[in-house]
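Encoded as structure tokens, the following chain is the form predicted alone, with no partner shown.
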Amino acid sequence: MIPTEVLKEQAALAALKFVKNGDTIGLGTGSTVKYAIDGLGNNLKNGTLSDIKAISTSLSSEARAKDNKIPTTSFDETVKLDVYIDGADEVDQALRLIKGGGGALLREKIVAQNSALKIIIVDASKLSERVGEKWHLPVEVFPLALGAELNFLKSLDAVARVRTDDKGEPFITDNGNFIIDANFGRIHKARKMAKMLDARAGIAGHGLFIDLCDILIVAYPNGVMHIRKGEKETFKNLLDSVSPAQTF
């Protein structure tokens, strides 16, 4: 068995290859991501690369992008990001997402939503036939609406609690908000369930992220494999070929 975290540096460093002079990049966050900001820093500083500016979707990757020596940038200055990178905390065939599991999923929409070029980078744990199987979804909330919003989410038969930090507090995002992690098991009808959510006042945003990735990077164990969007089959027989063991 290859380490988790091999495999993540793998689908992190397979995503650099779509980064150009020039361009201007959209940093996500998360376990995976750090490999892509150290390999992004690490090719400025060799000279394979030059003159990028990043937008970072958490405080946490805004400093891993500085200590990289990564210039930044913000939407005031630039209208659209030419590529952005990030993780997934479950990704199906469809290339529907959940993501949020770091807290960022608002910041994290926002910057995807406006680049040209999305990729998700993942290990295999991460596949599973439809969303929801095996991730719940984060739901971020403002602190107004926090009781409204979880009873609500209760009322479409999720199991749904307040996520709390290391220390039993409610966790509470960069953007000063609360976040519901709702399990709904598998989402059969996902588009249907953003609509809702977009729909409730109450609710900052969510992790379902949909339309939101152009090429899925997978690292497992025999390599490491580019899926585009409409590439069904290629996503099936890739999930099928990786046992349970290496995808829970």
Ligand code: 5RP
Given for the second form:
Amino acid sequence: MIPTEVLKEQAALAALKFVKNGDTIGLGTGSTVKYAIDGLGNNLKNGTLSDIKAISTSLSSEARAKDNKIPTTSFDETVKLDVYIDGADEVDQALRLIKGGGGALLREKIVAQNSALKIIIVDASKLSERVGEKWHLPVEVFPLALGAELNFLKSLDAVARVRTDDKGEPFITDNGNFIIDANFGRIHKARKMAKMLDARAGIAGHGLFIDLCDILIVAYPNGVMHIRKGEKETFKNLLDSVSPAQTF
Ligand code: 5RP
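Moving on from the form predicted alone, please list the structure of the form predicted in complex with ribulose-5-phosphate.
The complete assembly is shown below, putting the previous chain first.
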């Protein structure tokens, strides 16, 4: 069995071929994308890549980009990024995503929405038929609204709780907000759900990413596969071929 870490690295490195000299890049957050950040750094160092600039979606990715000597840019000087590379917690056959396991969902969505090519890199354990099956939905909430939005999510029949850190304290995002992890089970009407959450003033952002993945790169025990939007059959075949014993 191939360790998950190896699969994560394979998916991340496969994304690098979509990055060209001179590109501006959105760097996601998490244990998969860190391999892509290191890979970009290596390519800069060995001269196979030049002139790139990046916007990071978290303080941790920013620090990793800095360690790799990747120059930074901002939306003040770069209106549209060329490529966004990020992981995901769950991906379904319509390439809808749940993100925010690392708490960076708001910045990730801002960067994704402002990138021309959106690449999501995962190991096969992240695939599911429908989002919500395997992962709760992270919802970032302004401090003032915490109680109200917790109540709102419960009224939608979610099992919802405030995320805590290792010390049992409320987890605070890079934006100074809280996260509520809301377990809805399978989300059947993802677009409707996203609209409902978008309409709440107390919700700063949520981890439902719809139409924000152009290419899904999946590393699985027999190789690495690229899946584009609409390739539902390919997705389904891959999902069927990866038994739970192989992915967890
Ligand atoms: C962070 C994210 C990550 O992309 C997601 O949690 C996947 O992380 P990992 O690659 O560590 O499994 O959304 O907010």
